[in-house]
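Below you'll find only one chain, the form predicted on its own, shown as structure tokens.
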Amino acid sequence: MNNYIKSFLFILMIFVFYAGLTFPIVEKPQFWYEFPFIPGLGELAKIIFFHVPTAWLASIAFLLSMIYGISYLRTKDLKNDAKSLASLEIGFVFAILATVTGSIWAKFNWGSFWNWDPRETSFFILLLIYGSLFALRSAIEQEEKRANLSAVYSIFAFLTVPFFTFIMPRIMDGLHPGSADDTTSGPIVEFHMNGNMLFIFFLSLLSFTILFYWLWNLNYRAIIIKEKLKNRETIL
């Protein structure tokens, strides 16, 4: 990533954080910096600028991990395994961030950081599933065997992502917006955002996506360097 894109990302993130934290929510917005009141969420609706992008990119990262895992099985190129691992690690971090931001929102809206809501529970299960993959990789020394098993695991692991992320939380009664018994705000796609709020929301998605790509690229190169140093030490 060149310096121009890094500068653009820095400015974009600063603006998104500033707007997401400081722009007021009012009943009837009249100015460009005002967001509309969303029933059932109120001032807490601004968490969507941070919570939704991290949750979404966690799913995208797990998808990429599976895609590169499949690529490894087809080509047996360890670079694809490194790309899969890089995506897995960044996705796991984003999944943790999604859980943390969701817990902060739950504290103010539901009274406690954790309520075993279907949405919270489903993400917790995903963390366990993908955390087990790290344990699997650390238990296998031989590169090819580790890459093969990780690739197969990443395929089966991702098959659970659509269910735990998009289906389970919507077919079960819960506290999270978009649950089966939700009669207020509905899923994120049904939020009554005005143009300004939608603009900031999509800017947030864009900035977090660029950030994800940058972090993934850095992590991939770090993994390659680490493996080269490890192999060099083995030879010596």
The other form holds:
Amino acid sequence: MNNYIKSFLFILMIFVFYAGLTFPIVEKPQFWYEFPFIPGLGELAKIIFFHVPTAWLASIAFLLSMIYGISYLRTKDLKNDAKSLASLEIGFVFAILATVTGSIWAKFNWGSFWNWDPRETSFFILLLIYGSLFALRSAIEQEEKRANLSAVYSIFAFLTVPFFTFIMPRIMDGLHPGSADDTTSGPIVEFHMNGNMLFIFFLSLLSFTILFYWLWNLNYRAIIIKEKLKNRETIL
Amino acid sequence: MEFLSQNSIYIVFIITVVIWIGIFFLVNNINKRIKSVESILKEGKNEE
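Instead of the form predicted on its own shown above, give the structure for the form predicted in complex with the partner chain, please.
Shown next: the complete complex, the earlier chain at its head.
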């Protein structure tokens, strides 16, 4: 990633923090920097700028992991396996961040850190599914076999992501905004955010996506270096 | 100071920015180190 993009990311992220944290939420926004009041959420709606991008990037990372898994199965190139693993590792970190930020938010909105709400439960199951993939990888010594199994597992694991992230929490009754019985906040992005709030939200998604790409690229290169050094040791 | 005591969200903002600056420079530093290891490995390969 070149220095211009890094500088852009640095400034963009500071702006997102500034706007996301300090722009006021009012009943009837009149200025460009005012966000609308969302029933049932109030000031706590500001988490949307930080929590949603982490959950979104976890899904994107798991998708990338599946895509490079398929690429590996087609080409048998271990670089694709490294890309899949790099994406998986960063995605898992973002999934944990989404869980932790959501849990802290839940304490202040719902009264306790963990409520076994359908959204929390489904994300917890996703963490278990992808955590098992790490266990699977660490249990296999042979590179090709590990890459093959990991690729197949990442394909089947991703098939559950749309169901657990987008479908199950929306068709079941729960506490999370957007659940089937939610009559106050509802699907926030579609109905309650005004243009300015949506703009900051998409800037937030953009900045977190650039950060994800940077981390993924670094992680991939680190995995390749590790493999090269391991091969060298074997030869020596 | 009076402004900050009345608008405590700006303290949160300042702390967040300090954390972000730390993360940014840490990741940038790792980037540089990885680049230097890559170039060392490349030189080693050329010498072989």
